[in-house]
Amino acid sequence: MSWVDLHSHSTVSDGSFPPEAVVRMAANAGLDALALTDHDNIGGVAAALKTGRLEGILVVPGVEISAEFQRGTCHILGYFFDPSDAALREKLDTLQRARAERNPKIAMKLQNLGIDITYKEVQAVAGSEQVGRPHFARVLMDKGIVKDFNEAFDRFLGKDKAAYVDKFRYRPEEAFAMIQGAGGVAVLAHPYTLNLSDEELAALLKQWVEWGLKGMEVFYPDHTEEMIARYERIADTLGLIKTGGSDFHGNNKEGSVLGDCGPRGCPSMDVVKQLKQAP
């Protein structure tokens, strides 16, 4: 049976890996696919692209955008556009200018809050000048601040917590014709974090699916099999591919594995077929 792992996360984000790395970490947990899908970010496709050639893995170009939504945490997952193309590329600038902007913003909110921290501290972390919210959570955790990622983004760094910053996102519609538009095919990664119901997650995915939504991720490490379950019923309705994925970051995020998506396990080849295959 082949595995395939669809939410994976670089150093080009917020994972603690490069590229390369994380490919080659795919291809020796024996994944047959990996899709590296980092935040806003496309900057690493190219180098996991070829280090699967290299390896013997399918790498499927990914992306994961972050979209308007004010109950939750909405995330939509790209996949199979073409890289290059100069629209998303452009739009994609927009969203890591909005993420740099917002970084010194967190720091100073730490600072008022008592906290000795200078975002030099975390870019060093990061190592790049992409930084995350799991860099300053590694910091907070380094000084003894907090115990582990979960207490910094529950008292710190998570929506509307003390130290949080909003930043510009498109609409969730805008997320979807982006991803169109470069040829690709768009999931939503994480149904929970919308915060709905499951009458109003399904009334929303309908609307969803008219403006081009063709996948939802029904595994997920936070899944559990009731969850799935549901999850999957909603999906047959609308007709919607079941993809999976770990999430995977690495050290910046406990309990992250490649490979592992949850109580069912990961999907199979087939699903990435179906992406593929996807009108």
Contents of the next structure:
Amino acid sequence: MSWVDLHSHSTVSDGSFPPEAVVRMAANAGLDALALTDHDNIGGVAAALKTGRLEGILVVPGVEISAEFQRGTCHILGYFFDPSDAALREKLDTLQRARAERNPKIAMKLQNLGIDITYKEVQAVAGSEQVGRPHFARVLMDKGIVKDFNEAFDRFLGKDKAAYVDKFRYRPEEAFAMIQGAGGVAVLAHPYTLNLSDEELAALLKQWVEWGLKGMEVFYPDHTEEMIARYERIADTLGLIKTGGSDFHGNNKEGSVLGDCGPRGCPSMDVVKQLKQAP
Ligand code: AMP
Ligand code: FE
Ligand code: FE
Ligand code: ZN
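For the form predicted together with ligand AMP instead of the form predicted alone, what are the coordinates?
What follows is the whole complex; the chain from before opens it.
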């Protein structure tokens, strides 16, 4: 049986390993395909594709776009887009600028809470690439202010917590359009973070399918068997492709293991074919 991991992060966003290393680890784990899906950034895709060719593993160009959604967290995965598409790159640039404006404000909020932290320290932890909240969490842990990522997000970094700062996001339909405009397919990541009931989710997705959504991440480490069964039903009703991934972040996310897509395991290569052939 083939198996694929369609959700992973590198140092280009908030993962702890460079794109080349993530691809090598996926090949060593025996995965047949890997999608690199850095947050709002496709800077690692070229290196990942190249390493994939060397290591003999199929690498799917990917991205995970943070979209606007009041009730919870909305992440839209994009696959098989053209990485050189100018419009997509420009929109991702806008998101990267919004992030760069937000980040120092988080540091300031933490300072105002009496925490001894500088934005330079956070940048150092992130390396040369894009800074994300897990990097703040890492510094808070290193300083002994929190014991783990959960506490960092629960007390300071999570939505509406003490050091939370909002940033510009595109609406979900704009995310679908930017992915589709570049020849790619849009998939809803970890649907539970939208914070909706099954009825609400089904109704919303019906609209989103009309707007271009093609798939939903059904297989995911945080999903229970029961959640997977519910999401499968909703996906089948709406004709959505059932994808899955580990959301691997290396050491920047507790318990994320490449190739661990939750209780039902990772999807097969068939899902990659479905994504590639999606109209
Ligand atoms: P950012 O894109 O910089 O706003 O950071 C969001 C990232 O933080 C997510 O993609 C996760 O990697 C991480 N994250 C969000 N919430 C939590 C949480 N409660 N615990 C651990 N990591 C989280
Ligand atoms: Fe992340
Ligand atoms: Fe996500
Ligand atoms: Zn992710």
